[in-house]
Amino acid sequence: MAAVQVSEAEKVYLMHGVRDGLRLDGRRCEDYRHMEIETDVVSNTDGSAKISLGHTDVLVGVKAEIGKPKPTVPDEGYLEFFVDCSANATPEFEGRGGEELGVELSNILYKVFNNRHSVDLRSLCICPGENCWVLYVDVLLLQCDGNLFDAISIAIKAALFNTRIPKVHISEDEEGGKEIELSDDPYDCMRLNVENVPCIVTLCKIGHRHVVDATLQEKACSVASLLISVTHKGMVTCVRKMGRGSLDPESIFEMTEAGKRVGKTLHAPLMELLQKEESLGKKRQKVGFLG
């Protein structure tokens, strides 16, 4: 993962900040930078988003096509999950240095997003056990500056409200097989409920403290991590340690009621933010690079 050098004397500087409750760029232990969400911003996909958090910036595309369910739950559709880190983001990246990074970032949103109490998987599905519609999830990290995490699952959240699925009408043919047509109205499709689809907030232990939305040299004072996906109740889906450090039972309940509540207080104002950008419709004014 991306990372700078930072001294002695400023890893000092920065941790007599946290332990006082101030960061460096004036903000609150669990106060984000600021946020910006764009969606509907690629046009041969069928849901997308773009998020820029500080200088972290991160495309989401979404393509929903048709396959064919898995054995074990033969109702139920599923996400496919793939992250390009891009060179432009660091020079770390260069090459094949973001793909590990890549992969374990997938595998990370795999377990956090592809079950049954994240998305309506159920919905998803076509006919039991024969065909179902598979969302492909392509994550492209655009520029690096720490919190990876966060706004990946932030934008995947837009994303996913953002994606529009055609109707499938099914209908028999004269051997008695089924033929699956699409609408080709783009008004006549489905949409995902994403009321419970989490957001994953990243807690770094700085000291004897821990923070939100760390930079990038705010990583460089932390010893470990806590990732914790929070749904808009507050209810806790996953959690997994980052670092090499180790956390002590205190500081894991603490940093965990933390993660709650600040996962909690983030779904609301992103809801309202989707819901009145979309009700702008083809008033929207698009900005950014893709606009």
Second form
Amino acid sequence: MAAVQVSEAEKVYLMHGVRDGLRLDGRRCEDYRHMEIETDVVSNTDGSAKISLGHTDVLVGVKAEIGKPKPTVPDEGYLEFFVDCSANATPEFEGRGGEELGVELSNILYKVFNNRHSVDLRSLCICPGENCWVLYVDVLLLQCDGNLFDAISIAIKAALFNTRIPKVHISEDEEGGKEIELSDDPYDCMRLNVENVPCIVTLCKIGHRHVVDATLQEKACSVASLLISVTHKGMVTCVRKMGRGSLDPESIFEMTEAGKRVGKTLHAPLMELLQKEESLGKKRQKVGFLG
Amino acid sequence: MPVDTRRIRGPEESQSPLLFLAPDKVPEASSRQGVRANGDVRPVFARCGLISQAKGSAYLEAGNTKIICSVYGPKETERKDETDMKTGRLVCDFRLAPFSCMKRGAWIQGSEERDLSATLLESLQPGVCLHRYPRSQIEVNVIVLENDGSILAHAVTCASMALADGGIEMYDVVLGCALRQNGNTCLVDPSYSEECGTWQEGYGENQGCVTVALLPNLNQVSGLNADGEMREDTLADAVRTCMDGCHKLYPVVHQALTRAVKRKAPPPEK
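What about the form predicted together with the partner chain, after the form predicted on its own?
Every component of the complex follows; first up is the chain already shown.
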């Protein structure tokens, strides 16, 4: 992870601030930083989204390919995740430096998104046992300024919302051989239902309190954080304790409750925003990477 | 031994026959066939110091789940580039033996095992006084011989016993307990079939697995890992139940450690 140097005095200042409910950038403990989302940013993907949360920048591309369903679940498609920690974000990621973090991130993304509660995996099925859609979700970290998980999860939700999978038709010849035909109309697409796709909320324990959306400085002051993924209904789909410290049982209950509350309030504005952006259609002003 | 593919005329693609078995149903409320109640942990057998070369080691058996753990070190750290040299480093290696599951696994560590290693490390770290071992690393190797559910939870317990047996300074032992939530019933310390169970068709509500690692004397949760879809209050209850389960394990671990210490340094005969 990108490291920042925080002196003892700075730590004390920051921790005392959090104790009194004040943070360095003037936010309250359960506030997110300014967030900007843009979908459909990469033309070669089936769905893409870019998010910037403070100085954290994440780009997600979704590509759909036809593959073979897993033998244990013949009537479902699946998602594949790959997180690339670009050396642009910090020089530590150069070469194989970012690999460890990338694997850790993608493992958690599998747990959070690749299950039937979050995405309707059955809708990805083309022909049970033979063909299904495989969604390759590639995450690129462009800038790291803390709270990667939350940013990535929101970007994935936006990218999945934006994903258009071409409709296919299965025709059968006389010998029973099956053939997959792609529709001629490029606008004849299937959309995914992203309503249940969860968002991750990471709560960092600082002193006796916890903060949402910690920056790198704040993260350096915290020994343990709790990662909670919440759906729009407030169901908790994944909880992980991260970091080298331990947590008091009471604070865990407090943090899951706060995580649920924060996560729930995250979904409605996000969906509204995505729908609004889409309704603009061609009139939408593209911001791109320099915005 | 290389196999001559031309002599064995099998189909090109083959699938494990296990796929075609009817999946076991998760037993409904109070139907663990009367062997144990839903809130009971399986009887645990634990011993320390079975690997003579290692600094510390432990063996743990719960039902058919069998785990061996060995601890090596503290020794000089391998990674010199680490900026923070004031504290020691804990390195965890979690492996499932190829024959431990129903389906044969590979010897090479898969992504699931790497994930388990990371979780094990995060659960153990708060319990070890790493600041007492500057510039050094402690290696913890866990191998699961037989997987009959709740492997992560038992691996945590087993690894902390091995650390204690190796004389590594610790704040507290770390105990692990797992739970399978199935609707309104929860099964503590699930076996493998209970763990997967109707998970395959688990479209129901409140389905999930929770693993908690606890420092019992300090009453601190050092690891929490939950998957599935649960309401927040169910999750809180599940965590509480897991903590109770950990406390039930404590006497067994305590006894095994005292026994190992007595054997290493026999009390003076009067």
